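This document starts with one chain, in the form predicted on its own, laid out as structure tokens.
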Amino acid sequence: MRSITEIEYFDGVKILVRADFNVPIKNGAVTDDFRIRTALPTINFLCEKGAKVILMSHLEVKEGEKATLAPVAEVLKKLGREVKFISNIRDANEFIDHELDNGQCVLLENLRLNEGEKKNDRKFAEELASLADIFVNEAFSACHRKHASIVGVPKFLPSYAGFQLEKEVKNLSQAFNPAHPFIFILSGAKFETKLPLLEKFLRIADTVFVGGALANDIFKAKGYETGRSVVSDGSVDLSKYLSNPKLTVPVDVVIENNEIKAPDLLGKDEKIVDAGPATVESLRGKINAAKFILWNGPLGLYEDGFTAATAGVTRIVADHTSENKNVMSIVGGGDTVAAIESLGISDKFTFLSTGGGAMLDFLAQGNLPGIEALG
């Protein structure tokens, strides 16, 4: 894939940038601007070179919500990048051609409001491509989606990778040939989609710690009672992994009433909500011995306020990385990065990925549809 630094001419060139501004919005305000901030270096570079920049992104459409990107435009302005918000994509061509000056920027309305986006409709991709002369993908976290703005538009325009997309590929690729000892911390849910990843990294890593709801599946496979805890649908066979010495899981868990238990002592009406303090301490030694740390997903139900284990491991990884120049730490997943940002220690990690599902798919496959589409 070609970098935006390889674009030969910028002045007055219309450049369509696919960003990922699928950010949490509450009461009309963005509550986490991490993905917006990571896209700024590319946006500013293109504007400063004199290009006419057209930003586009999706935003998840949830029932009862307007799902507009207007609040993102306000955040961009607060971050120093003035942007004109265009609520109707069909009004964009005339404004871009006649009112947008070189070095200025517009933001299109939520792509998901057009059903052609998710369907990768050729006509919609052509409509988007007609707005510009060049396409730039700066949406790594959406590159696992075969949507019109990701894989359709590059068929019609010369295409390049933005700075963050380049960083994602470069840093995540380190996991395929890492320094050792290497610990992989994998949490979240839906083991049925993560088995290839588990199998791959049980071969590559020295330790694979599985937490979150994924650990509940392992507890269930071991014959433990899992009560009301989140588990996969039962079609996942984990039996062949249980005896692997590289695989580790929480040694204690927190249940809803904040009681700490051994994972094999759960009651039928109880629910695991977080990893316990002994688990965090057991990870400390493995993390502090590691030269390469890869982490995706919080250790508990972070969105429900069970953040203690995630915060504890966050501090351990941050301290170990900042104190040892030869240690690399790569972390991804929305809630995991949010935990790091909330503690104000993001600068202590080697790299924070914007991807959740995209990060996991890239690690499993070594490529993504959106990256392949760039050629």
Given for the second form:
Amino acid sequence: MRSITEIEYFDGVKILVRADFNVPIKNGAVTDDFRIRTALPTINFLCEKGAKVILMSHLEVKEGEKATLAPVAEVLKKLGREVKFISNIRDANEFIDHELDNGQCVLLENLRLNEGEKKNDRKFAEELASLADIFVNEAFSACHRKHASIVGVPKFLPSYAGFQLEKEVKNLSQAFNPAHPFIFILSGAKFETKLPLLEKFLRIADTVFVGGALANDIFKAKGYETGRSVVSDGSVDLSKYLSNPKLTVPVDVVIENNEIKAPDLLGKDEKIVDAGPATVESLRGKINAAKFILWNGPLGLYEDGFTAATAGVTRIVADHTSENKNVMSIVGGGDTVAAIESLGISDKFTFLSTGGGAMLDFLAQGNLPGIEALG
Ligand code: 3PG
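We have the form predicted on its own; now please give the form predicted in complex with 3-phosphoglyceric acid.
Next comes the full complex, and the chain you just saw is listed first.
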């Protein structure tokens, strides 16, 4: 993986940058600009060196929202980077060759509006590559996707890694050889996709705390009633992990009416929505003893407003990291990072990953298709 600092010539060179601007957008406005801000140092570096910068990204939209990246161009402008938005990729060549000056920047429309993107169509990758002389991947959080703009384009252009992509690899790789005690907090849903990760980190870490809907699967495997709580599809067999002393789960849970219960006392009609205060307290001890903390996924149904346990753990990890120089904390996943940002304490963590699924895949496999494609 070559760094963009190794690019020899910049002046007037057309550089195609794959960013991940797959950000939440409500009523036509970006509601969380974390990923945009993390890509900015690379964009600014290339522009300041005199390159012609062509930004591209996908956007997966929720129903009712337009699948356009135009609001991202607005955010880039607010952050000080003027960009020309190109709504039809087929018009890009003409504009880049005749109107884009050195040091200027364009943003292409949502790549997923083209069928070839998700299919990793060779022709589409070639069409994208034909816009530029050099490819830069600054989309760590999309590197788990074998899509045309991620793994196809580098087949046709000399390829480099952006600053954030390099940081992601460097920081997340620390988890393969961590300081101890090491606590891994794994939350979210869909255990069927996370078993290799659990297995791997039950070997490496000293404590693996499983929260969110993943914990409901463990409760189910223990024979507890899980009522209407979110659980995986039944294909996961967790029985062999239940006696592992490293594995811990919430000791109390919050249900929809905000009542706090022991997890084995749930009624048939009840639904777990968050971890309870005793769980947060039990984590305090483990986190405060740790030298390495790795965390992905909120502890409750964050999108429905059940944020208390996530906020509690956020503060504990932030305080412990900022008070101890030899402690490393790495946190990822959209909602988890959003929780940290909303409390204004991002700078207290060692590293915030832009990756959700990509972070988990990287941790499980030690590599990602998009990184491999850079050679
Ligand atoms: C993400 O948000 O995790 C990445 O942008 C990948 O998006 P996707 O899951 O829609 O491929």
